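We begin with a single chain expressed as structure tokens, specifically the form predicted alone.
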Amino acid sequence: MKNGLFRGKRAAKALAFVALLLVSALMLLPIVWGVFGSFRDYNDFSLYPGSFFPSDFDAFTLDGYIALFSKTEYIPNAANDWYPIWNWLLNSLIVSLRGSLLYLLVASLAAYAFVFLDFKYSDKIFVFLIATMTIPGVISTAPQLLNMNLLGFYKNLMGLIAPSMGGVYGVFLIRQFFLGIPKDLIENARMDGASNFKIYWKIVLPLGKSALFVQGLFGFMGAWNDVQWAQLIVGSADRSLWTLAYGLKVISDNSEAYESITLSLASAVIAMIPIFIVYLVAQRSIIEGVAHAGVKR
């Protein structure tokens, strides 16, 4: 019986495992499509569209990658059609790097203060806050828009770091992870002097940098893959003011002809390729915030 037992759950495991690997590969298959397709000659999608590789050696080309960061004109027809890349980079970079770590520390300080803090009606306050959640995020665009005009940010950089303060979902991420510290190192914190800042600083925040890694990857992806709002923020006049994704947009509006395709798909390798550094970097505390997040220890 215990054999029986022993075989069905390595059957089990097999097929988890086989599973897993088809969901990988359909996950990866686009990308993978898309990497290798980045160097294949515009003539060579028209004859074969759905080939992963470039047909031959003469198939291919870096002139996606060459148009991109030479400012060369590239798509036929069109005047004027030269893209700053360095520009956007630095672009996407500023507001996503900034707009992370100025909403990992408001989110930190929030779930601080809610996890350690006891003041009234804190419970009631985080129920609403969650409650937030639900409503769409194109009713604020509006309100949130003419916040910016107000405050100066439009056609600003700040007009894209600033809204990105705000959140519940860090919050209520960041305070699950904290609940598992327990209680009695801060109170004995407290009983040594140690202000809320300084426990805060020095306690709190290296216990929980693996949540803090899991939502700075959150706020970093969605900074830098956001296109609406760096379209109404900073628009189409002034293209050094644009980000990656918003330019990428734009050229892949511009690829109805094959002679686009390339390019295209070299923009988005592009865009990719900041993601999977930061990934790569912090994997491990992402994967561990991730399997600890919400687990009272």
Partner chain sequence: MENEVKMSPKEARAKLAETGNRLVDESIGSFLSLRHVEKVYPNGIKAVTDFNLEANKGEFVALLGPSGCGKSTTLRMIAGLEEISSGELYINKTYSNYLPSKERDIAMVFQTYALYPQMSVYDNIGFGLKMRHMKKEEIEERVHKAAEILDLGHLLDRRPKELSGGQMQRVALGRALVRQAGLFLMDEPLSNLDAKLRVQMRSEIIKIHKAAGATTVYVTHDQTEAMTMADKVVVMNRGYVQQIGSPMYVYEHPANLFVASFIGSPSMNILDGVLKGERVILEGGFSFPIGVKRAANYRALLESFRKKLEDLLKDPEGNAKAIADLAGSLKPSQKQEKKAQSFLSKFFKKKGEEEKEPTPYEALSALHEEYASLKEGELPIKVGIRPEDFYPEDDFRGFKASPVFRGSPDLVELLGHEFIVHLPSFGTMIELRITSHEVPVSGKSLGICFDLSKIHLFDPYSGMSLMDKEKENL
The other form holds:
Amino acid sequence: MKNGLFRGKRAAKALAFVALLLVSALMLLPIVWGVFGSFRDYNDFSLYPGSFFPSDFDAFTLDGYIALFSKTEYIPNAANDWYPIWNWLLNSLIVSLRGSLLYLLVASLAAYAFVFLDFKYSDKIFVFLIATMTIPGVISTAPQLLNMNLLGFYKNLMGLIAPSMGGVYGVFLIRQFFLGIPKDLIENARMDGASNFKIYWKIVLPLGKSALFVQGLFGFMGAWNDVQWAQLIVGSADRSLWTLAYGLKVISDNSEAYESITLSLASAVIAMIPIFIVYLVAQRSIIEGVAHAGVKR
Amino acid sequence: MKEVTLREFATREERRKSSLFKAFSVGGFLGPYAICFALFFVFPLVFGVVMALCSFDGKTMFPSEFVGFANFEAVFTNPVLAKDFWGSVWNTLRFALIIVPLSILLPLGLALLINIKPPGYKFFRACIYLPGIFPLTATGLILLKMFDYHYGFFNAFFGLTLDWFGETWSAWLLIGYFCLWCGIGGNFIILCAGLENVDKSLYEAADVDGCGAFSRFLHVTLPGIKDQLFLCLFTTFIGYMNLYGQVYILASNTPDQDAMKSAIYRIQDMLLGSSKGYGYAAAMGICLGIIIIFISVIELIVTKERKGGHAHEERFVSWQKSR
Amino acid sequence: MENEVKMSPKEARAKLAETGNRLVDESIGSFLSLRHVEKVYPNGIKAVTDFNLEANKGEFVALLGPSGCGKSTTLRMIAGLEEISSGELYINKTYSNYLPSKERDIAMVFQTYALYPQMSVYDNIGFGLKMRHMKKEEIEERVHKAAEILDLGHLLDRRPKELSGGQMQRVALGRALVRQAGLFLMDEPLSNLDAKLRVQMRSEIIKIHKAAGATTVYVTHDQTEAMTMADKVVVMNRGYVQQIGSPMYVYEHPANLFVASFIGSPSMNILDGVLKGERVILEGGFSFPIGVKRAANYRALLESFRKKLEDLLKDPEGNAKAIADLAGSLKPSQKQEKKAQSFLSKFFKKKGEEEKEPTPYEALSALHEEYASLKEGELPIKVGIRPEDFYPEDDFRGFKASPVFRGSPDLVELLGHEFIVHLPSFGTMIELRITSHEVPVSGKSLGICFDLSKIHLFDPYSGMSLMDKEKENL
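So that was the form predicted alone. Now I'd like the form predicted together with the partner chain, please.
So here's everything in the complex, that chain up top.
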């Protein structure tokens, strides 16, 4: 009986292993193809029957990357454009980093007030904030665009950073984490003579590091990957103001000619690399962060 | 002035001072966020309503004239506008109806596999989540090239001559594939965590009660991850009502554009064009928002937990009386 | 008093500035003084009612009561972590109601120890001094001294998570000690420790209390801690102070039924009876004399309470607060299903309408009517007898023996040198603590008597005890 039980369990594990292996391969397949493709001579793509990997060693090339980072025109007939990819990278970095860090600061200060400063109606105000999360974002897309214009953030990287500053979700998540910090600790610090800001800086932030880190990661990834808002704010500006994610779309629009495939894939890889590095470093925190948001409400 | 004793005076002064100090510190901590919230959340929301009630002359980005509900009227009755917008809403809804169940069932299946905990499950989990973290434009670009008519890997490998992005049906098919490929990660992780959190002793109790694998899933697993399923349902649905990036990236060159536009795509087009359309865009945004709220409320009512009632209690009482 | 002299706000401002903008009351003799302190939460729940306490320098005061009795709230009000709704708090003659915690010259030990997880033991102990911008050398000196007293020297570089419960406790104590504060506040500091460590830490805390020479306010729900450590015990229940006194006094002269049944383990046996003449008749007809004088005193006690009710009810508006407070203090809590308290519930529940509570005025009127209708000849009474005041009939070692009654034990618990005997009698189950060489056997009849000079008499309605001196001279 016991043996049978274990055998059943092991069979299930083996089956699950095979199934997951297949699914994982399917998930990774396009990415692997893209990465290899970015190092592959364009003529190699059109061979019949198509091969997943470059067909031979001679097909390897760095031309796509070279073209991307130099201003030389790689494909004479199709792309009469140059892509200021360094600018895009930098813009994306500025927007993602500055946006996520600023929001972390603002949101964690607010979360501190909600958790550790007991003021009148704090609960009611918070419930109100949570309630606003149910309002669909579409409603404010158009007016937000004008709002940015009013503030002088139109065609400006600030216009990509500012709208996320008003977000409620981060405050909610950070507050959730702060609630787990023992109140005694804060009260003790208060009796030790620490001011609120000192408590925030010396006690709460060090203890909340992991939660803030996760929140920061999500902010970073959200800003890095955004296309829609970038199109509205900087899409009509000089292309040196574009972000990488939006720039890619234009590269792909300009890549009708079959010679440009290597270049497009190279640009996609460039856009994925920073995020991939973040994922490699913080994969556990990211997954735990998503899981946490889903389970503990 | 009224005479006071020293004690009364001191009480009053100190109370004033301490409440002032408290207000000051609350202001200091909450202030920055309050300003941001007002400026970047509340103001656009209110301003959106104003915009929807105004017309734009196309010269500046700002409203020129108050026109009441004319924009809404146009969205409903103007032959071109109404057809475009409601057509796109219909496209979006149809797509959501198909993709939302898939975006929950597929990750659920995968999460169940992960929950068996085969060797290396953490690695598989990371792999399945991976595509979703990249910019849509990057992953979309790879898909575009992979399914390219001329030199794409897919056509070449299978010997097909299908123009995937040229036909409406196949373009939507690929958009669906794109959405699943890059969009199930979040739900997948949430469901994994939900399964992880189901009380293990319940499974044991179900075994003792003689449950088979399926009834165990039905009576233990599903109720155990109910909250996560509902969370996924709501967020996924709202997410796909806001469908834009996937369509914009894969289908902006598909010939039949009317069949490819999602609702947000229409609004985005309006906002990218002359400011004459801003009033319509704002009105469309409000209409779409109301539709989203409406369907969410229906979902909420359908999935709401019902109270037990008193049926058993009443029958127990009558059973007691009958003896 | 100087502080009660009327003057113009301008003069008041000038006068206050002389004492550093703090109100100082030189007439206060004690170090810590709470006067009519109350706490009402924004949701209307009253946590503490009319709390009065004077504690001298060097005194160890224990706030004792069941959970939810308001003892922690009181401590937090003294600490400045909770705002005082009304009343006055003086620390070292200084009016401190609105003083920030850090300016109150207090140190506090929390139940959860509240050690900063990211700091070493040394930094944890020194943090409060650092926040006060003390010199590095001074901090080191003080931390080392505390480490010596508490034997923490070898742990100074560890993080809190590397410490055992007892060690964390000692660090928390050390942190309070280095502050050299005038007032130590401790919120159930031992409740997270196991029984053996608790006993050990008790003496540790007393040692520190004596070494620091500070006043200590110590919150606990454990009567053993309060009885063994404190100079002064404040027994609280549902926000009301029940009794203040030395541990010995509170044990021997409980002011009311609550204190009587809360303090002592096993708790005091409370028996229902009737006072006829000078004899108390218990259920089942067993009777014993209490002396003519005590009987008269008991009657006077009832009458005085009736009079008090009458006076209060004469002016419902003017005495609204007093009526509400008294009704609140008498109202039986939902948890307390003890016979001693449920007696009162009929006055606080309207018949027929279970949901609706009567107003304090209605409740007290009903109670007053009950008092007025009592017959002089046959007064209800509650008799309290501690388990150790019972003796086997042949081994009486008390002062004055009662008549003997018989019963057969339900259960006999052996505690080494003594037995706890559960004996059904007088319509209830009484517990006796007997030190006898003859082992009582359950089911076998026993002859028992008790010490008449040690019994306590209570008014069953108000719960008040007859606190007379008569029983000593009986």
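On a predicted model such as this, the values are computed, not experimentally measured, just so you know. Positions refer to the first chain, counted from 1.
> Have a look at 201, 210, 144, 89 and flag the one at the hinge, given that one rigid part turns against another between these two forms.
So the residue at the hinge between these two forms must be 89.
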